[in-house]
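Read the single chain below, which is given as structure tokens and is the form predicted on its own.
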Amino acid sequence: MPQLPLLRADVSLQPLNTFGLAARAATFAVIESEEELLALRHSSHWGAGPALVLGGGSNLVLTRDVAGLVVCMANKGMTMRKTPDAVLVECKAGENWNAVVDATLKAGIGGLENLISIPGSVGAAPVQNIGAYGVELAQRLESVTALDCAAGSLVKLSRDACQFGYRDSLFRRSPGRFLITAVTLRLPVPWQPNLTYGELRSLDASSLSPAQVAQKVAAMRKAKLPDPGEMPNAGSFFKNPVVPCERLDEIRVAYPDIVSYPAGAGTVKLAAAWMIEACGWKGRALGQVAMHERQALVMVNRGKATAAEVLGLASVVEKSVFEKFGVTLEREPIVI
């Protein structure tokens, strides 16, 4: 019979979330294999299922102690397999996302270079459909292996079955239904760089390697985004709102410099950071939290921030943007 994972009581979650917010788990389990997860699922300790599944804790705002079971995915392993038109990379959920990107680059395999330096775990990546610099995970994903929490068995979900959207997925819309244990990525062969975003447009595609694109992306991120290890944060706090093109035309009457990007099907994506900065919130603080001085989309913990301060600043920023532009901001982190 598979062995249960070690279960611990009253565990601090403060070092396990990149925002550094204080919270405690009533029951905490570190999962190092799918067998351990299945054993836990079929034990009395499972109860109603996990109240929280932790990966790298980088897209999370903890507002309270967690009364139920907290599961931390720590299963490791990665394999690469070549096919005629792609390299398939299977990664266990507990792998560090950036370590996987580095491993593919060291192997000379392109496809993930635009997604370098994103904090978090592999298992968390599909939940948010992580994206950066013109590439989303959905474009590189082959399938997801997950525990069907209701059925108590492992299932494999295709990319289409994951129902990906902008910073969205089946997993985010149906919390508690699936628990991701592994991800398979499809990296196309031959490799073609995606240089559609910002400063990447200035690069010469004919003489680039995946590692060179990654180096440029990493430098761009470092120049404007705070390292959670040095300044606690949960990454981008708001999504870039998607609005009809007609709404953009209306806003441009008063604000002709507003930054936007095509989003398809008669819509555009507005730059939330631009609007937040236009409202005067870039670098501005309330208590122990602030919108970062170099990137207005990122909220940072300047010391011993409380959840009330985080939610309070989020609310006033949202109100400011709505009053100025008539646009509703949507929060990106998962709030517990």
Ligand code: EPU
Contents of the next structure:
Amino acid sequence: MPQLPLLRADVSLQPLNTFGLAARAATFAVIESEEELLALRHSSHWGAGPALVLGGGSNLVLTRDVAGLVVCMANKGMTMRKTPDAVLVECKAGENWNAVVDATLKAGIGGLENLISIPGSVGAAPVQNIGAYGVELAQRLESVTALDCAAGSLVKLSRDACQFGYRDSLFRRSPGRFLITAVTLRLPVPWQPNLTYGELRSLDASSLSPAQVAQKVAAMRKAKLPDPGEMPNAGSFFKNPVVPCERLDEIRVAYPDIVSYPAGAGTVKLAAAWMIEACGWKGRALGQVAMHERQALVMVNRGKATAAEVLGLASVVEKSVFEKFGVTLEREPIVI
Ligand code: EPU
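Next up, the form predicted in complex with this ligand, please; the one we just looked at was the form predicted on its own.
All chains and molecules follow, beginning with the one already shown.
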């Protein structure tokens, strides 16, 4: 009979979310292996399933205590396998994302360099389809292994089955249905750099290594994005809204400098950070929360933020952007 994980009652989640919000879990389990997860799934402790699955807690805003079971994925392991046209990297969900990026770069394998320094765990990465500097996880993903919570067994989902979109996936749209236990990445050989993002365009593709791209990306992130270890935050607080091209044309009449990117099929993605800054919120605080002074899209906890302050600032920023541009912002982190 496989071992059940240790179940603890009334556990603080404050050190387990990078926004640093105070909340408690009624029941809490750290999962070290798939076997432990399956044992828990088939035990009476499972109930209706976990109310929350935690990875690195870096894309999470906890506005309340969690009444049910909170599961923290901590299973570890990573293997690399060469095929004729790619390196396949299988990583367990509890691995740190950036440690995986580092390990591939140290092995001389390119493909993940644009995604360096993103906080969080491997298992959380497909949920929001992490993306940065011109690359999304979906472009490097082969498959996801997950517990099908209803069936009670592990399943392997292909990239197509994961239904990825911009900061979106099947996992995000159907919370509670799957619990990710491992991710397999496909890193194409030969390596081709992706230098489509503005500041990367100046690099010379003919004499570049993945490690050099990684160094540049890490420096850009450090210059703009607050380190959650120093200033608690959950990364971008809003998505960049996707609107019809005609909407952009209307906005441009009054705001010709608005930043936008093509998003396919007659749509454009608007830079939410630009709109938030244009509304005067960049670097502005309301109590213990603020929109960051170097990246207006990131809300930061100045110390002792409460959930009410977080939701309050989010609402007034949304209201300002809607009143000025007629655009609705969507929150990017998972809000509990
Ligand atoms: N901008 C402003 N004011 C600001 C910040 C940016 O006007 O305070 C302008 C910039 O000048 C630029 C545009 O807005 O023209 C876009 O800014 P940036 O390239 O910094 O990226 P972003 O669109 O704000 C997205 C991701 C980030 C990712 C960066 C880089 C989302 C929700 N966010 O931000 O991801 O690191 O691109 O690729 O798509 C995250 O998801 O948590 C995250 C940090």
